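One chain is shown next in C-alpha cells, namely the form predicted alone.
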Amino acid sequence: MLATVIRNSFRPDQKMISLLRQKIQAIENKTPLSSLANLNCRKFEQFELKNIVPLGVPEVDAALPWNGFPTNGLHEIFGDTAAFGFLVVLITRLTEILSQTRHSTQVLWCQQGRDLCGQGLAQFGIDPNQIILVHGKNDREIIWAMEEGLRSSSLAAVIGKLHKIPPIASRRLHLAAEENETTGLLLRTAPSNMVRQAPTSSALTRWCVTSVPSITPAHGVGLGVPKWHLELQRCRLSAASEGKLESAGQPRSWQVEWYNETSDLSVVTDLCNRSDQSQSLWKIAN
C-alpha cells in the first residue's frame, strides 16, 4: 500500500524577519529597542508597557524586574490555604484596573473539587457573578478548559488548581495568555509540610505563599487580619530590564497582611528595637 505525501511550501514572513534581525542587531550594538526605526518594534515595546498592572505594595512592585504584575502571561502561585487568599488578591486587583477602562472582568475559574466559596470570595472584592466555574474530572481536562480560556480573548484571567502540569502544557497555556493578552494563573495548594513542589519552567513568576499567625486585635477578641508569608521564587530573567538584571533573579520574601475594608495588602513592618521608619523583610531563600 502506498502513501502519498502531500508537502506544502513554506513562506517565511519577511517583516518578521526584518524586526528580529534588527533587534539582533540592537543587541549587538547596546542600542535601546525603543531606538529602532521599525514602527512595529516601537508599538511591541508600548504594548509591553501597557500590561503591567500595580500591586499597591512598592516593596513588591520594586521586586519585580516590570515595576509591577504583568497581565499578558502565566503565572504560578503554590503553598498551603494562602495561596489561595493571595490569588483572590490578584484577581481583586487585576478586575479592579480593568473595570477603569471597561474590560470584560469575567474570570474562568477551573478545578477538580465544588469547595469555592461566593461568601468567602465577596469578602475579598470579588463579585460571584463574575465567575464562570468549570469543573473538572482531572488536570487533562482543567488544562484544556484553561487553554481554550485563555484563546477566548474575553475573559479577565484564567485560573487552573491542579496537582501536575507537564512541561509542552504550561508552555501552550502561556503563549496562549500571552498571545490573546489575558492573565493566566496556576493554583497548586498542599498542606505546608508539602509545599516544595516541581516549578513550571514557563510560568513569568512564581509565588509561594504560607500562612502565618496574625495579631491579635486591640479589643482581644476574635481573629487578626489574614496575615502570610509572600516569597517571590522566580521571575523571567529575559524580561528583566538593565538596571535590574543583577537582582532579578534572587527570590525574596516578606510578610504581608490583607484588610478586607480597605481592600488593601501591605508589608508587615517590625517595630521592635528599631527605628519607627517603615522596612520591608527582605530575605534570601535557601
The other form holds:
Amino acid sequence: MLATVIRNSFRPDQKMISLLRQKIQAIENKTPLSSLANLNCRKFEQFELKNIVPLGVPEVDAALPWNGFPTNGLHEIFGDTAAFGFLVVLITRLTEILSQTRHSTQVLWCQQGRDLCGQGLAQFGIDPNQIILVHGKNDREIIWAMEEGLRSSSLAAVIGKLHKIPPIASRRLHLAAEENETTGLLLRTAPSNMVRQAPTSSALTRWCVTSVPSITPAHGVGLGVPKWHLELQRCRLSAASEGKLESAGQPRSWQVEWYNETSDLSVVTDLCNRSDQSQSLWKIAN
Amino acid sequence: MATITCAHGGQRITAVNSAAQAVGIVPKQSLADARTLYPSLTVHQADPTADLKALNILREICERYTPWVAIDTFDNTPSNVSLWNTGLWLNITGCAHLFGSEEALLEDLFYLLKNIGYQARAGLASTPGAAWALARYKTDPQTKRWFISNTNEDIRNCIAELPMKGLRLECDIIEGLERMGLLSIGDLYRIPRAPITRRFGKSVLHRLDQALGDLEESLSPQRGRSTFSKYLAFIDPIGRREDIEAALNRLVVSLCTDLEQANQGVRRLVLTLYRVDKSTGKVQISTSQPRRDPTHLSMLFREKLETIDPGLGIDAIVLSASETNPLKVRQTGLNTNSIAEQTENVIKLLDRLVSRLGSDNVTRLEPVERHLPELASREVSTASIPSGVKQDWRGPTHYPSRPLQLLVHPLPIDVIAEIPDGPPFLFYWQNHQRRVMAAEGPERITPEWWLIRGNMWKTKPLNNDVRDYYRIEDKDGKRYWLYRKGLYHPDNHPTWYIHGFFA
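Can I have the other form now, the form predicted in complex with the partner chain, not the form predicted alone?
Okay, now the whole complex, with that chain kicking things off.
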C-alpha cells in the first residue's frame, strides 16, 4: 500500500513536463513565449538615442555606431592615469554641448580618495566649481550615489571611480542613465592586465586608455605632448548602426595626442612602409 | 487672602498677598494661627501645577527681553509644595542697551507685569546668586521695587547686610548658622572658611562664592517647544520599518500643511521615537534650503530609517521642526526642464547625499591663495558654496602645468639623480623601477615666508623647505609630478617625494 503511494507521488506530471519542454524550446530557438515575455527585461534594441556628443576626433567618432557618445547611457573607461585624462576630455566635451542648450553643467564625481586637483582640472578646461565631489566609504556607497545622481536628471554627467561593479549594478546604472538622459561614466581602476578578463557590464562602450611614450619635442628638451593609446574594446551595437558602415562599433585602437592649449585630441598618423629613399637622401645631404 | 495646603499635620499657609502680610500672616503658619490674627481671612487651596503653568506663561512673556529666561524652582521653605520663593531668571547680558538702559528695561518689565496684574520685585547683579538675594531681601529706597548693583565690588557690600536666607541654602543649614550668630551674609566674610565647611558641608561657601562671582554659575534657559510639531501614538506598538515609514509619512504631510499656512520651510527636522521600554531614539535630517515638500522630506528620512532600532516596539513618534525659515510659495513653470527646475533637483539630490553620507563627504573644491599645491585648494561642504560662483583657479601667477590627481600627502620615494641638484634619472614607485625618459623643471615652490620655521636671517631655512618640482615621463609614457625637498648640501641630502599624476 505504502509503496504504491510513493510511486504515485513520483509519477511525472505530463502537463508540467510539456510546459517545461516548451520553455526550453523557446529559449533555444529564441522565439517569444508569452510567459517569457513577461519577464521584466528590456531589450537593448529598445535603446533610444537622444543626444550625441562627438569626441571631436573624426576617426574615433566614425568608429562608433552613433557618430559620438550618446548622452543617455553608461560608458566605461579602463586604464591608468591616461584614462583619467580621457575622462576629463569627455566631460569637457559634454559640458560644452550641454551649456549651449541651457542645460545644467554640474557634474557629480563619486570616488573614495580625495585626490582631485582643482588647478589641474581648471587647466584641462573644466570649471571645478561645477563638480560636486562625493566620497563614499566603499563601492556600494559610490554606486548608490551614482544612481541617485543619474536619477536626479539634472546633471551633465555622473562619474564614478570604481574598482569592481556587479553586473546588476551596472545594469541599474545604465537604465537610470537612459531614462534620465544623463551620461554615466565609470572610471575603472583595474590593473591593465586584468582589463580583458573584467566581466562584461551593461555599459554602452568600454574603453581602455593607457599612456604611451610621447614624441620628444623638436628642440629636444622637456616633455612632449601627452600621447595615449586609445582602445575601443567593446561597443554594444544597436539599431542605430543601420545605414552605417559594417565596421562601426568593432573593437579598434588609435594613438592620440592631447593638445591642452587648443583643447584638441587628434589621432597620430601611423607609420607606414616606404622605400629606403628618404634614408639615402639624408645620407647624400650629409 | 492666602492659599493653604495640607502639610505637617494640619492646614498650613503656603502663600499670602500683601494685605495678609500686613497683618502678620506668613507662609508656613498653620491656618488656625492665621485665623487668630485675622478671623475673616479668605483662603484657597494651593495648586502648585497651576502656579507653575502661570510661571511658564510669564517666562514666555519675558522672552521679549532676552532669549535666556529660566524658571527658578529653588525653594527653601520646608514644605516643598508652594512656589512661594520661586521666580524667573533673566540673563540680560547684551540686551539692556536695546531698551536704553537697565533701568529702562526693568521699568518696561514692571509696567507690563502690572498691566497683567502682577506685583513684582527684581534684583539685578552681575551674578545670579546676588541677583536672587537682592530681588528678595533688598529694596532700593527710591524706587521701592528693584535693586541694581553694578560692579563686583558693589555686590560684596550690597549683600553683606542681607539675611542668611539670601544664599539659597537649605532651611536647616540657615537655622544652624543663625544659632551660631551668623545672621547676615556679611558675617561669613570675616570667619575662616574651613570650619564652616566642616560643620555645614560645602554648600554654604559654594553659594557664597557663586553670589560673589568667585564661582561660575550657569542658568539653563527653557526653550519653548517647537511650534511645528506633530505627534502620533499607536494603539499597539509598531516595529516594522514599513509601519514606521507609513506613520512618518502621515506626520510629514500634516506638518507640511502647517508649514505652508505659516509660510515656513523646514531646515532641520527631528523625529523622536518613544519605545515601549521608555527609551527614546532620535533621527535628524537637515536640508540645505528651507523646504516643505512632503515627498522630499520623507525621502530624506528613508535613508536614515535603516539605522533605527525599534527595540521591543514603538509606542509613539513625534516629528518636530527644530529649525525653520520663511519660505514663500513659488509659481512653478510649465516647462519641466527649465534651469530653475534643474537647480532645484540638484539641491534635492545634495540633500539626499548629505543625509546619507554626511556633509563632509559631499563637497566642492575651492581655491585657496597658498603656495604649496596641497594647500592651494580645499574641499568645502556644498552647503557653504553654491554652484555658479566665479572662482579664480589660476592663482596669483599663472601656474605651469598642474596634475589632475594630487596626493593629499606627498609620498617619499627613492630616486637616483645624475647630479645632486638635477632632475631624477631613475626612481622607484609601486615596487617598480621607473626610468626617466624626459623631465621638465624645476619649478621652485616655497611655503609662504611667514610660515618658514627658524630664524630667517641666521640659519638658511629655505634650504629645508624649498621644493623643486619636476614633471617626469617614464619609459611607458606615464607622467608624474616629483619634487626634491630642500637644497643639496654636502651634509644635507635632500629627500624626494611623489606628489601627483599627469594624464
